[in-house]
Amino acid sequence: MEHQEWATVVEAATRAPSIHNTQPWRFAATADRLDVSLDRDRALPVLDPTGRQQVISCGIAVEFAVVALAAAGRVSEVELLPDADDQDHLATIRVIADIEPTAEDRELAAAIDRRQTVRDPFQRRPVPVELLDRLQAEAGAFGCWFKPVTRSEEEVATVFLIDRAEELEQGDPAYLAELRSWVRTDPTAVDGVPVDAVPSGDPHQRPSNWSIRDFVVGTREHAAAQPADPGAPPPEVERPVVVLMGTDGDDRHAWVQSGRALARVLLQATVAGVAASPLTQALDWPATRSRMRTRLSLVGHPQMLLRMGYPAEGSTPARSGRRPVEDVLTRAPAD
């Protein structure tokens, strides 16, 4: 392949979505490979100290790729942590034939540039258990299980620990600098989140049974509470889908495989029509995942928890920016 074609199938991989938006990948190119690695200079040391969340971030960005690269009619393999001495080179992706790509692999790639994540509430329109089956399906095909969480007491043990979680964090003065070092307010920013993309109001006082991360603690300006008019129904409360994504190891092939499997569920969500956004507070803390494993019984460690569901009519996601292609990309020299 020519570098040009290469360039092609990293932007496709770059709309990956990582942790805090930090894009934390690396890309080298020949003429049949593509190398994938963790760039550590854009490591989040409080959030994210072992890298985990920014290994699966990248194992997204692999999958992208391949999905890319099917529907340009090219047949990839990939190999995992393909270099015993830089365990920072996560995958190799090398191209091994021609395809006449189907009408599904062009229908995925087209997917990449729609999937946003939606933090604003969803309709109350229910996931089919047909698409949830079919994205567990996805999910298996990389060693990862999909798990929803539908029964009353594991959402109120999930709910507690991703409160708990979010209470820790902002009581902690370095992640709270850490995080307001990724939000953005130039909307020409090309990493981090952007300010727009983050509800406006306290997530904390949305009549909702799942927290999203707040992005903006302690910098809203709060009006005095207005009294509630008594004969006034009570909010509809958001319940959306709520799945749980793992796998058996905690390793880094455990983690880039989890990213994979997470892009192909985001894809084929996206297909559907429905949109996702994390819920990784209680991932984040060692304490709260760990309870996490016993609370839901869980065989195996958790690796992504999503909410999921149809985006409200007519919205419109804030795009988050991403770093130019030639600031990720280098040609690897030939075997």
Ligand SMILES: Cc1cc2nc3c(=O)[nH]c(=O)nc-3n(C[C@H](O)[C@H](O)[C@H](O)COP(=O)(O)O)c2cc1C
Second form
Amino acid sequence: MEHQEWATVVEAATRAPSIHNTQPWRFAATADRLDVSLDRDRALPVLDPTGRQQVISCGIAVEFAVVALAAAGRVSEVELLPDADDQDHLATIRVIADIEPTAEDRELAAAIDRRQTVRDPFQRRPVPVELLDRLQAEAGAFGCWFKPVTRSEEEVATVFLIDRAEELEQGDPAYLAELRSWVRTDPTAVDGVPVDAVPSGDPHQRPSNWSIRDFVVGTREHAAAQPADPGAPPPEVERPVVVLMGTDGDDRHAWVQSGRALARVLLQATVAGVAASPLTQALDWPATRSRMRTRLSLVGHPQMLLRMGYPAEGSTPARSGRRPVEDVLTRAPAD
Ligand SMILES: Cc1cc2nc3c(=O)[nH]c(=O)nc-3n(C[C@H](O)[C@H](O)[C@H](O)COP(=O)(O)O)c2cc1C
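Having looked at the form predicted on its own, could you now put up the form predicted in complex with this ligand?
To see the whole picture, the full complex is given below, headed by that same chain.
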């Protein structure tokens, strides 16, 4: 493939969601191969000391590249962790054949650009069971389980652990300093989470059991609380679907596969008009992550907690930026 064609594929790959929009990836292309590596310069040592969530983010980028290749008529195969001496080299994607893309290939690739993390409350309209079954099958193809949190005792335990983790995080100055270093007020920023992409209100005040991550904790004192209108109807309580995704193992292989599964889940959901936002606070901390395993009797390791639903009419969060392709893609020496 020409370098320009790889640049187009990498541009699609970089639309992948990543923890705090750190975009912790590097790409190197030869004629028939794209190598994807973890970029340790973009690490989150407090929130993600093992790099688990960043490797998941890179796994999403790998699969977005595969989807973009398929829509361009390129069949590819992915080799995970191809270099035993370099565990940051997460995947090699090889083009092995050309084929006429299907309508579904094109539809999925078109969803890459439309997908966004939507943190605003969703409509109360339920996500169809058939779609959840489909997403479960997509995740299963990568060896990942996909489990909607439906039983009330599971929901209570999960909500409790998210709130507990959020409280721990908000009490940790190192976590707050790291978070602030990735929040952006400049709408043209090429990385980090734009303040306009996160709801301005206090996550604890919103009518939902599920607390989204508070990206602007401690900066809200100027937003004077509006006195409640005594005649106003009670706010509608949001009832998103929340799904837990996980793997039997908990190593780099499992993390990349979790990312690839998540990529397919997010794109298929986008095609169906369903949006998502991760709620990973409880998985940041080893203590709350392992309590989630025991409280929900999970076999294996939780990797991702995802809130899903139909976005409210007219809800268009600010788009988060991406670094230019030339900053993340190099030409690798041919073999
Ligand atoms: C592994 C992972 C964990 C994430 N955790 C959270 C989270 O806890 N809360 C949240 O609001 N967004 C979370 N996100 C979403 C990112 O903040 C988001 O993908 C990034 O800011 C880019 O925005 P976009 O998805 O709209 O392109 C997570 C994303 C990934 C890949």
